[in-house]
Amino acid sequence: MEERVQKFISQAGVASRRKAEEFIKSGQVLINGRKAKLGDKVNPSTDIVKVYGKTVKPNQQLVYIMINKPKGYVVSKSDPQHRKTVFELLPEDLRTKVWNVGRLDADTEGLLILTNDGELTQELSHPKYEHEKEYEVSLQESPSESQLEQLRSGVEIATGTTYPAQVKQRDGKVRITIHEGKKRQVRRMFTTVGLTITNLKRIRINKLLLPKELPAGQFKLISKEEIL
C-alpha cells in the first residue's frame, strides 16, 4: 500500500512529519535514487527511501516516554549556550531514538513527552485537535476573582487573544488548562493580568497526568493509550 513519503518517514521514527517535510524541501530525501517532492508516495515494501544518505527502515519500534523536566534544563538535543538538556536525562540508547513533543521553557518544570511516533507528534502539536495542557502555577500575589475571570475569558498577548481557559484555585496555587501552545503563553497570560509567577509546572497533557511519585529528572516508559 502506498503512502505519502513524509508520513512514511515519520512513522518509521526518523523525524516528526513537519521535520520530514523540511528534509524533503531541502532535497535530503531520495526515493529509489531520485529527489523526493512533497506529495510523492512510496510503497514501503518495494521502494528505497533515504534521508541524508541513510536508508529508512519501516516499522521501527515506537517508543513513548514521559519525563518530569527539572528547572534549568532546555528542551533540545544540544544547546549553543551549553546548558543542560532533557536528553541528557535519558540513557544513551534512547537519546537518539526520540524527539520532544512540544517544549517547556528552561525555567518551567513538569511533564514532557518524548517519542519517535510522528503521527502522535502531529496530533498533539496541531491546534485543531485541542488537546488540553494543564499547569500548576505558584504566584507572588494572591489573585483576585477578577484576575482569574480575565484568564478564563481570554487575554490579549503579543501573539493575539488567547482562547478561554479553565482556571481554578487549589491549595494556594492556581491551576490553568489551555489547549493552545503559543510561546511562553501561560507566563504571558498571568503577566497581562498583573500576576507574578514564582513557579510554573505542567502536570497534564490530554489524559496523561504527571505522577506525584515521579521525581524531577526521572522518566518513565508509557504507552500511546495513556496519552490519547
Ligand code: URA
Given for the second form:
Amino acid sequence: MEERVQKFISQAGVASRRKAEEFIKSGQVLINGRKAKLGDKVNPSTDIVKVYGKTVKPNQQLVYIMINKPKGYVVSKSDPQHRKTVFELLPEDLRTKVWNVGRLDADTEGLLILTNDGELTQELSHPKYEHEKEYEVSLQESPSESQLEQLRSGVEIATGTTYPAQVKQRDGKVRITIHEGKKRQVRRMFTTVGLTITNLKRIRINKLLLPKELPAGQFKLISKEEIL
Ligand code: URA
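Next up, the form predicted in complex with this ligand, please; the one we just looked at was the form predicted on its own.
Up next: the whole complex, starting with the chain shown before.
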C-alpha cells in the first residue's frame, strides 16, 4: 500500500515526522534515485527510499524508553557548553537509535520519553492532541488561593495566555497539569504570579506516571500502550 514518504520515514524509526519533512525540504531524500517532494507517495515493498544516502528499511523495531532525567543534564544529543546530556545515560546501542519527545530544561528533573517511533513523537508533540503533562513544583513560599486561581485560569506569559490548568496542593508542594508545552512554561507561569520555584519535576505524561522506584538517571523500556 502506498503512503506519504515522510510517514514512511518516520514509521521506519529514522526520525520524527517533522525532521523527515525537513530532510525532504533540504533535498536529502531520494525515491528511486529522484529527489523527493513533500507528500510524494511510496510503496514500501517496491520503492527504494534513501535518506542522506542510506536506504530506509521499513519496520525497524520500535523502542520506547522512559527516563528519570536528573537535574543538570540537557535534553540534546550534544551540547555546545559541554554539559552532560540525557543520552549519555543510555547504553550505546540505544543512544544512537532514539530521540527525545519534547524537552525538559537543564534544571528540571523527571519523566522524559525517548523513542524511535516518529508517529508517536508527532502525536505527543502536536498541541491539537492536548496530552496532559503533570509537574510537581516545590516553592520558596506558600502560595495564596488567589495565586493558585490565576495559574488555573490562565496566565499572560511572553508567548501568549496559557490555557486553563489543573492545580492542586499536595504534601506541601503544588501539582500542576498543563496540556501545552511552551518554552519554560511552568517556570514562567509561576514567576508571573509571583512565586519562586525551588524544584521542578515532571511526574506524568498522559497515562504514563514516573514510578517512585525509578531513581534519577535510570531508564526503563516501556510499551507504547503505557503512554497513550
Ligand atoms: N516547564 C518548564 O518551565 N520547564 C520544563 O522543563 C518543563 C515545563
